[in-house]
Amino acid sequence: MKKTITLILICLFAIKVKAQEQIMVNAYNRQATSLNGYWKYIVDPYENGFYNYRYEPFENQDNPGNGAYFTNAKRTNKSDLIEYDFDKMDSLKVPGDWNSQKENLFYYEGTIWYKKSFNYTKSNDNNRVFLYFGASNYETDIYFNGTKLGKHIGGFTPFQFEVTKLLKDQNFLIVKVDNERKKDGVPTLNTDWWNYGGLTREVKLVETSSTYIADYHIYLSNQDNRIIKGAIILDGKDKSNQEITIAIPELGVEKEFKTDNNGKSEFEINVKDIQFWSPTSPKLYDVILSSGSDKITDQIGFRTIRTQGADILLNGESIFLKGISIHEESPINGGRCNSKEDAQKLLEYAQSLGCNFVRLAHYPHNEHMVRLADQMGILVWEENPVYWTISWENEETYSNAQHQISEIIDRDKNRASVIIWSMANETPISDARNNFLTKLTTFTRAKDPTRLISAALELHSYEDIPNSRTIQDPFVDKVDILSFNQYIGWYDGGIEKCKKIKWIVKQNKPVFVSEFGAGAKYGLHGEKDERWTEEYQEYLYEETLKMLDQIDQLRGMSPWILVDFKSPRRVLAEIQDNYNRKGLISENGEKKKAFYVLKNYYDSNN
């Protein structure tokens, strides 16, 4: 008995160990072997997988811990006690959430163990192989051929582990995914969207040279738009003093640089006749990076973004952000978006509305969204899931938030469409919150100084002036754009109140209204003062747009929201039915009357 207890404790201790994750920029464009498809799974609400073991003397195990959790153990003789068998279980499709695939898992929050078996042979004996996950919600433990690779926390960002030394001809992968909401998590317990669990984005094996291009950031200088700046980082035993070539054929660029002792090379390249990326001309250049036998190509647009007083300047010219907020819910099949087709349909909806901008709320969306935004000429706000009442004083919560913003910057820093990193959404003011967000902003600016910083803030009354609205948040000093959510006419009085509001904005910065809106069920009609009707939503949009036009510094907006989306908070029968109904488009793709109000407004603001 003592030996089995020791074995269990070893396994539980291993849960806390996090292996070193490698950075791999542009896994999207690298040749890879997909592990997508159907995976076997075991539902485990009691965390039984950490205890369901066969007894085997510890000293006789070649791989300590083998069989002490769901590691695909098999009976070797008739007396073995193994109380599970992945191969006899049902299957889930990867990528995909479990909630929308299985009716009995619709509301499920907890642990599911996934298992995938596959064969693999490297194309070159000296190559390295990485196991890449696009995202997994929320807490993920990864076991490869019985060895734990590590743990990843966060539901919306990519991660990868090297498996070169563990790889065999025949392999099995066990992944424990737990989507339980936690008070100290990011996001925390209380949200207003569906908590989709599972391996929600692609899983694949990426094979590279022994020394490979691990990271790079290539962009147009904000100070001089005739200079392309950047840095490239190699990883491997031979990363020092190596030659790197960067080529941009359309610009006649082919330059060679040497890495330093850390495998890094920083560079500046003078260019002429460059076509700047913009919504009206989303020009992308093939950028080819090579070092030794490693070669990758990316499609990169070159543009500058900054603010000057109340203006947002794209390529030195003022731009009005005609936006809409979007949740990552599939307009095709329901559930969490994971395909290029999902992303394309959502962005086409936005373009049909007249948008040049989308706010990806309230967490990082899949990479198809920003890649397609690059191609389609749509500017993007990306948001860290610091939402409502985070545990501001918890150091692990802060580390979690910092890690998530770091991972999404790693993935998307070369996307021209991405112009704003958002730190948070609707977070009540406190000293602890101010310190948390200030620290997060400092980190973000240091990691990527080429983009703007914002956050979706809340409004307040101005002193004793009736019906006044202003931004009295100390965090406004840290951001480049003053963004706020307002729901006058829905949560704050009736629609007629819009006519009475007086805006008082003291800061000389661009103002961006990150949310406004009203719920309406498609096809439900009535008087314009009757909530939940299309007429009410239409009237609110008409009056809100008139009201917001009073703000001199107004430089854009992203009303809430493009498409109706699932939320367990929304329980009004026959109206909500587990949907937030503030969409301008129903979950079935039907456009509500307010859609055309906003479209007309955007079309008149060219």
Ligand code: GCB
Second form
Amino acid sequence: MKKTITLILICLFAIKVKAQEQIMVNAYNRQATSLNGYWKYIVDPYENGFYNYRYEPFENQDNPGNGAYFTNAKRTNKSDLIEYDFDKMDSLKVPGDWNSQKENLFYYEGTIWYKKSFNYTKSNDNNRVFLYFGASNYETDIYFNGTKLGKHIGGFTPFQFEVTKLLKDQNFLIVKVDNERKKDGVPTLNTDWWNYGGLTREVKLVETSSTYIADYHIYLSNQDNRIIKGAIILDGKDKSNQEITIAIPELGVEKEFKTDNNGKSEFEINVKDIQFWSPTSPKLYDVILSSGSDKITDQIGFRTIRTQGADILLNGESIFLKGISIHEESPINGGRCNSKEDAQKLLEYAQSLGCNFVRLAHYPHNEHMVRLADQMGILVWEENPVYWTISWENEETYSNAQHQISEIIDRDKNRASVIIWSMANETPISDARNNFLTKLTTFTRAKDPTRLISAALELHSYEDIPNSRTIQDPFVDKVDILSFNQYIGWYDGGIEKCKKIKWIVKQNKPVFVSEFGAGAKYGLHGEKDERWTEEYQEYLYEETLKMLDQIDQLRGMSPWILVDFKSPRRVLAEIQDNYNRKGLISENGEKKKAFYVLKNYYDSNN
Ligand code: GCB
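Can I have the other form now, the form predicted together with the ligand, not the form predicted alone?
In what comes next, the whole complex appears, and the chain from above leads the way.
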């Protein structure tokens, strides 16, 4: 009986915490108090801080905080039994993954408890305060001044909580981060990248007026490029019937609108002489939103994006996506990227390769990436971490995937650079998978009807046509861009095979090759048929590019991958040493020969 009650309590709790929604966009541009820096931590592989000796989560205890639970308790007299003390522990830097900060945490997968103490004084008594996390991998439980704020699942998207009522002059924040891989998770147990754990992106406090601008979406209409459309949402007790002003000084726009009873105002603004955002002219306008008590400024580009037959039309003109795939691994210090400099260096590498497009694989990257892409004029594919075979039949897994794409749309919907939402990567066809991805696509289109949808699919062949390659996937009907990964010459035969392939692509849609590549260790030279040499990779790029040029509908590609990246699957000593070596650049920034093959191809494809 007791067990049943406990189970019910756990379920109710799970439902309660799952309902957490985005309550603040544009945290990036708002005035904030950073909680970055050094945080105390306790490594807890046995979940000692979460469960007591009866193995019940401490939320279900009558008196949480007693005993051995990690609540920042302190001994008050010599006989107190408290078997931990955060303040006596070592520190980890936030933002940052733990694997690359401490040698003994390199392979660690499990729970780490973080603690940060800080003082805070509001600038105005009526103001509200939000606690914002850029991302934390993978499952995060958050406790503020001893009260549980909630739980967040998913390693690459932002989340936040209002802490106005709990805030004191002196505060402590305890965060349990668990990066254990889970069969029903998104992603699932198996991936080809390092499972970096921890508070990998910034943590900060954002203070707003009591009624504040909680959300907005401002974009150029895909149907009429003389109309800026949008919506703005206020939250707070004075949210209804409020006057809001939208100003874009450079366009001579200053318009007033009124919010409805829900605090929302939808609007359309006619504009003249707009300079469209594009890779060759990444024009961003200052857009100033003001409500009675709040004011925020964002830098927004205006462009249209749609497909027509096999063409991708950016501002009405056909564009070829000269892309490259990128993992979010720091080209400066290794480990998960966590700074603007990391993002800048990766995007500069991409531009030096002649790219106008990047595929951010295989999960949402740091917000610096898309903000810089906006500024630098680089188009972006953002991807949900639905990778390989996840638990298609599990409803929790579906809501998890939907929640993750939803959070990234919330964060990046105002970025002109982002043109594609990718649902998934290399997902073998089955009814359950088709239904899952179709549902996810319907959700994404409804949430953001202004962008294109794709997914990195698998390649097929006709049994009766030798060396044929095609896409026979019912999910293709649901996407705007037909993308697939292919490894002819690496996993699929030798490089000579490229010459024999017969492409049979029947769909009248833009074709995008989301991956191809070969492993090469920088500085290793040999014959062009010798695996792992730069010459092999170079030859594979030459032959692949010729082969792909035969696809009439080809409108772009993002070869695998910009920089060598860490993966526990890659164990070949002296060659891989825990790195996937398909990068065109080594982890030390050295360009391999194939880099120049792709660069020449892109440079001559203007
Ligand atoms: C793929 C995956 C990518 C891997 C790559 C490889 O198809 O999409 O995540 O890293 O192949 O190197 O095998």
